[in-house]
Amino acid sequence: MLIRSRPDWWLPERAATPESLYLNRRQWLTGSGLLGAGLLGGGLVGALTATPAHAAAPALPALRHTKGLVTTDDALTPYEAVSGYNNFYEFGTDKTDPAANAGTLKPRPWTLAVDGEVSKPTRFDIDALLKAMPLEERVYRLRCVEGWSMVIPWVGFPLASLLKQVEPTSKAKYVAFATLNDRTQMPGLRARVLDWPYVEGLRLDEAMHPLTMLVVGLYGRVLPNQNGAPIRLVVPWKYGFKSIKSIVSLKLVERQPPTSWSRSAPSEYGFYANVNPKVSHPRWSQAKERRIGEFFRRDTLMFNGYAAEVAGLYKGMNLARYY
């Protein structure tokens, strides 16, 4: 007889958040704490009014959920704020730039590049990608570096899932990522905020964990511009810059990339950017954190909560130095 483990976070599909959650306002904000009590951080109250350019976007079509992975009971965060909070600098380095911002990208056509140390170098269209991958919601949390965060209901596929297609070689290491660079379709650009375009990287285990996700959606909606359409990373236990948005290719390496942070202030944002609240950024602590929503600061958990599942990648490393 065939016995099955499951991880400890698994949760069937009926666990998933249901579609009727999705599409009530009232109960968004009022599972969340925010209706009428005026809780928001500084610049969301804005971010929250409605406008086209975040609105809520059209649902994904043909949505086909495998499983309903949900690894907090954390209240959601509103779409609205999901949708209307964001740091995307290429469309301006306010919070609620990328919102005002982003009806410029175009997010069809899109392929994605995916080459390097692989047997089988292919470039994905975006749709065709769509219809082979079977689709997920996961429920993550999201931590930014800067000390505020999120939970946020996810729709996408595991990273391994593509990376297993191209074969990756025996000198394939690590994944190196790239973002669209246009200045037609992202304004932000002609700012020299950071040395474009915006690359991250992870290494080829993490990459390969099944946590790491490709989004292409959340709140069962198709991914809208401004959270980083059509398809973006998204690694759960990392602060939230290593998850790149608009992603046109990934490239696998021998040696460790280069990523745009850590390019930009090595002594302030390193590789690998684990959430870990006893390493203090250069100037500030991490060691708490602000769910958009709510008044009071929380304590930050290590690896966000995933420790579990994530400390064993980077077992014997010291992590105040390998940040």
Given for the second form:
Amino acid sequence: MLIRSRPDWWLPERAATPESLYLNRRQWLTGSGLLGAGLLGGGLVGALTATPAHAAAPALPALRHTKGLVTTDDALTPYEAVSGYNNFYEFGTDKTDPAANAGTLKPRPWTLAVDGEVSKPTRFDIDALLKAMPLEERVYRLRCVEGWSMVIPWVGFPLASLLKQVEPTSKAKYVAFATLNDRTQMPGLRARVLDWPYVEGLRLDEAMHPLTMLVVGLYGRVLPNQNGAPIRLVVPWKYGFKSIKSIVSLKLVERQPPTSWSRSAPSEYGFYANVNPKVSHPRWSQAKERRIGEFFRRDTLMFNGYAAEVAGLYKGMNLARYY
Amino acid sequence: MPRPPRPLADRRRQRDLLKRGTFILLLMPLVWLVLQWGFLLTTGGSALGVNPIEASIRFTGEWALRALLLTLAVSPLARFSRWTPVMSIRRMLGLYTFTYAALHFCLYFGFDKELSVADVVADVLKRWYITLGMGGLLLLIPLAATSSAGAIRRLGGRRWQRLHRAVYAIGALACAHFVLLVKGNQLEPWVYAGIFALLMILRLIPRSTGPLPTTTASAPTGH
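Could the form predicted in complex with its partner chain be shown next, to go alongside the form predicted alone?
Complete assembly follows, chain above in first position.
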């Protein structure tokens, strides 16, 4: 068998781990001491447990990555839900619109421009970036401002490692992000739901925080278009809308940059948008959330459960005022 | 062009057909919803997607609004087409409005608020779109309760009619509820609001000729 002639760690793209396996990941890991044996066993388990829906899902290329942080023991939200229930208004306002319409997005070739208050402004080619950065899987909770949540195995790297490469100057206090703004690729841009392009921002210390990730995949595969291909932000202690998708530009700036939702409705969405069950939103109580796949609500955790790691960033700040 | 007078039995048959058709048509969304919940609870997969509660709340809300706009379309249709038998389905459309609105509320109360009255009160006080929606629902109750022929008789046509003009306020509340509910600038709620506005404007056109279109089966029309 060809695979035996390769080093132990080598994984062909066609060996993308079946999703059913990811759902039983821990079980699978205990059952396979060696990766080679794991592949055989995995194939078997996959064949036995794969449902037609799994088999029919278009297999995006696998990403070579290591297993990193798992921040919750909660069950992972199935791939179908993560890739089928999205807020990505550039492709329509219904939750199923992005999955239906994002086929027009062309995630290759793609350039991520990083400039502003940096010593080394750089235009990163996405493929070069993927090669240069060690990719890691991290299981994070995602809490949407609308009151639902998921648990997602993202694949990516810390935003800090990219920022260190461009060397922010002493003037850099914030990072401003922008999504692609191309009507030919994003049919939803024709409706002025928001002032396009979608823009977001973080304070530099938030951006440098080790939990803040640039994500290029989920469930071990390349990021589906509807989830913000080819590269997106994930800030797990903030409401989902902060985690901007399909990023083309990242600018280090001195002043707090405008953000799309706070520009659209300043009384509803602030710059910080930290998950906070005690600060109620004008539309939705934030005390509870519905985990996708569950009928009833569960309590929302302060900073989405990441208080131990991030509360220090906001010491002394009135979080009801800076919402 | 005035229609030739029909025999009484013929007109009654036409009204019966209209009513039955309306009953079945407006029942379909509810049947669909119940079926999807059946699939969801047995096989786990349904057309309601991965957040079936939210989808069901949205679905019943939209059908309440559609039924309401259909109700409000009946008397202009009868007036401008002079096809008076259509008046016979107005009550049923109104009751469907109430049915879907009540389901909409029950799903919100049961699953979103988990039967906590305190949480609902807090929502009504804090969130304008809930305040307006709840206002509309509360106004629907007396209308649904006085929909029977007996209630019309007891109230007297004029008083009944005055009471049932609340439906215009309900329409405005329902549209505002939807407009305020969505995030960003979305077109869909404005389409409903536009249809509502059009139906209201039609009522402002002065009557030049002919008596009010009335039928024996329903009460006098509003303006």
